[in-house]
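Given next, in structure tokens, is a single chain: the form predicted on its own.
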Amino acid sequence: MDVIWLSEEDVRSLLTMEVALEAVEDAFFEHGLGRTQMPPKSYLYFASHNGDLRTMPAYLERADVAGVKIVNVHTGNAMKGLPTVMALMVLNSTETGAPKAVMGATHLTGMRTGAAGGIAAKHLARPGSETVGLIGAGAQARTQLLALSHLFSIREVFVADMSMERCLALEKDCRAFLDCNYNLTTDPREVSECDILVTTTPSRKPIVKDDWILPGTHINAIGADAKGKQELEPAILRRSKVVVDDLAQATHSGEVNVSLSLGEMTAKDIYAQIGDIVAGKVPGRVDDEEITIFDSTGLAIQDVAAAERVYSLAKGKGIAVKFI
């Protein structure tokens, strides 16, 4: 059986945000109907290097596609000229177990995570949302905004980061797909009064305070993806409709993990998994005043669904390179 190799450049040329949004929403739908297999991601922690390595296997039963992603998060990589997150994806034949494709998955990871935030906002943000606040101006903030720009008519973006240089770089990059009014600051409080707030930091203590958040706000909490990380003050969780991507994974490593471990909330305080909403099993937002939170840890089913579409597009366009 031939195994093909797809470079990061190949994946970037094939995986548009439109493709990613479709793949991720389908994956959430299948998850909501219980037609996936996805053990919680496993971690190796490198404390002396401020990083970790994760493996993420998944199987989507109806589509009959499976694979595993290996991905790191090293917060000091920027000082070395490397991305904070890098990844490699392997797709496997479900018939034989043999690998059928190996591909760079750094771009894929960013796009599917952005798409997850977009799909969550589609179901949880107020219809007609026009303003977006970004706390953190790194790579993930860009794909979050890209996804939202495909689903909402955004007229104003607020960006907060400790580095004004990063804020300016984000504005420059994002104007290529969203030319609207950008407000840049180093104070996160100044971006919180918005329709959709997105947090994409590696923080291990709350950045966003409860009294900043207005009724009707939707929050995509993206940064907390490992044990001990949190970006939101626990009081925000207690007065919000909290939706996770996967209950088992989020309780271990999502935004809710610290509050759960300290007894500040219980699993009963979590409203639903996003797949339950996408599949129509429970409603999403029900009024304009409620505060909604999407706790995104990143699911292997998102990677497999997106990678399978990349694989099919590559085969169709004849750009795949034989690997083995």
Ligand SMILES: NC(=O)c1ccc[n+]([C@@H]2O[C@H](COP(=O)([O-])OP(=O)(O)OC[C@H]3O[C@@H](n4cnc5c(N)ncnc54)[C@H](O)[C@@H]3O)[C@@H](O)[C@H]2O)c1
The other form holds:
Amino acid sequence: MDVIWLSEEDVRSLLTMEVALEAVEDAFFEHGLGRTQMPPKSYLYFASHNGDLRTMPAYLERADVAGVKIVNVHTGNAMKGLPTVMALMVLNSTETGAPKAVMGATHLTGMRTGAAGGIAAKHLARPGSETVGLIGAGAQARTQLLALSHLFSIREVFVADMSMERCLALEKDCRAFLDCNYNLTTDPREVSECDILVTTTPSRKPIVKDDWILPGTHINAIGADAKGKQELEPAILRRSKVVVDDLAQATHSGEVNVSLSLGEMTAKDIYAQIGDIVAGKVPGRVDDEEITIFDSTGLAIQDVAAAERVYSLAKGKGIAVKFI
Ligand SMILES: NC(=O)c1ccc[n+]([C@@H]2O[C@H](COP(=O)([O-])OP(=O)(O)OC[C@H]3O[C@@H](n4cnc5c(N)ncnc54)[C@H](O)[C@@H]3O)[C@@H](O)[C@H]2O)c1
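Same protein, different form: I have the form predicted on its own, so give me the form predicted in complex with the named molecule.
Full complex below, order starting with the chain above.
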């Protein structure tokens, strides 16, 4: 049995946004056609440490690839000089069950999350969108913008974070791939008038107010990925076309979870899963006026699809190190 080890640096060198976008769109397509297995994420909650740890298994049946990711979210990690989100991925042979690769998956998580936002915007944002608002200027915001910059000609980026230092750091990092106008603020209201709004905070109460959002806006709601988290005022959900990544996951832990549990909306108010749109079962945006929301919780199939591509690229380039 040969198991290979790929470090974070290896994965970073192999997993470009082009590769991530292709992998994630493929995974959504398969999900839309019901050819995936993805049991619910299981969570351990470390209440006294303000964090959690999740395991995320998945099987893509047509590609015949399977694996599991272990990932945390600790909102106080920045103070310790650590990322909020860190992950490790194991890919297994479906034929024998033997592990075939272990890889650092922190970069992979950011890239596949960015790619999910990108693919959603491709189907739901107005074509020709050119302004992006970011609320939250952390790790996920960077890959969201990277993905959008591959799909749209962005001329202006508005960034809001409670920390101006983080806004400045984001601009510095993002200029490496997107040189345009950046407007930085600590007031989220100032960034909400844009074509594509992206929220990536760990907030547990709404930040974005209903009356800030103009017709035609597309929102990628990324931050809410555990029970009790929310970033948007419920009234926005009620007047928007809400698309989730996975119904079961979103109901439990997505942007819609709080509104659903309080009875402010029902499952009938959810328009579709993104895979249904990618697979052509239902249309995405149908006019320039509708407000569209992509509620992303992060799917294990995104991880497996991206990790399999990393594995194949590593094999092809012979850069893998034997682990066992
Ligand atoms: N949907 C998915 O697939 C997915 C994947 C990974 C992470 N996440 C979630 O995304 C969120 C962000 O993750 P990250 O890795 O970017 O974290 P991060 O700590 O790197 O960044 C979060 C940023 O949000 C800012 N922030 C927090 N509260 C704010 C507020 N009220 N207003 C403005 N800014 C605020 C922080 O200052 C920080 O800069 C987390 O909730 C995480 O669980 C979702």
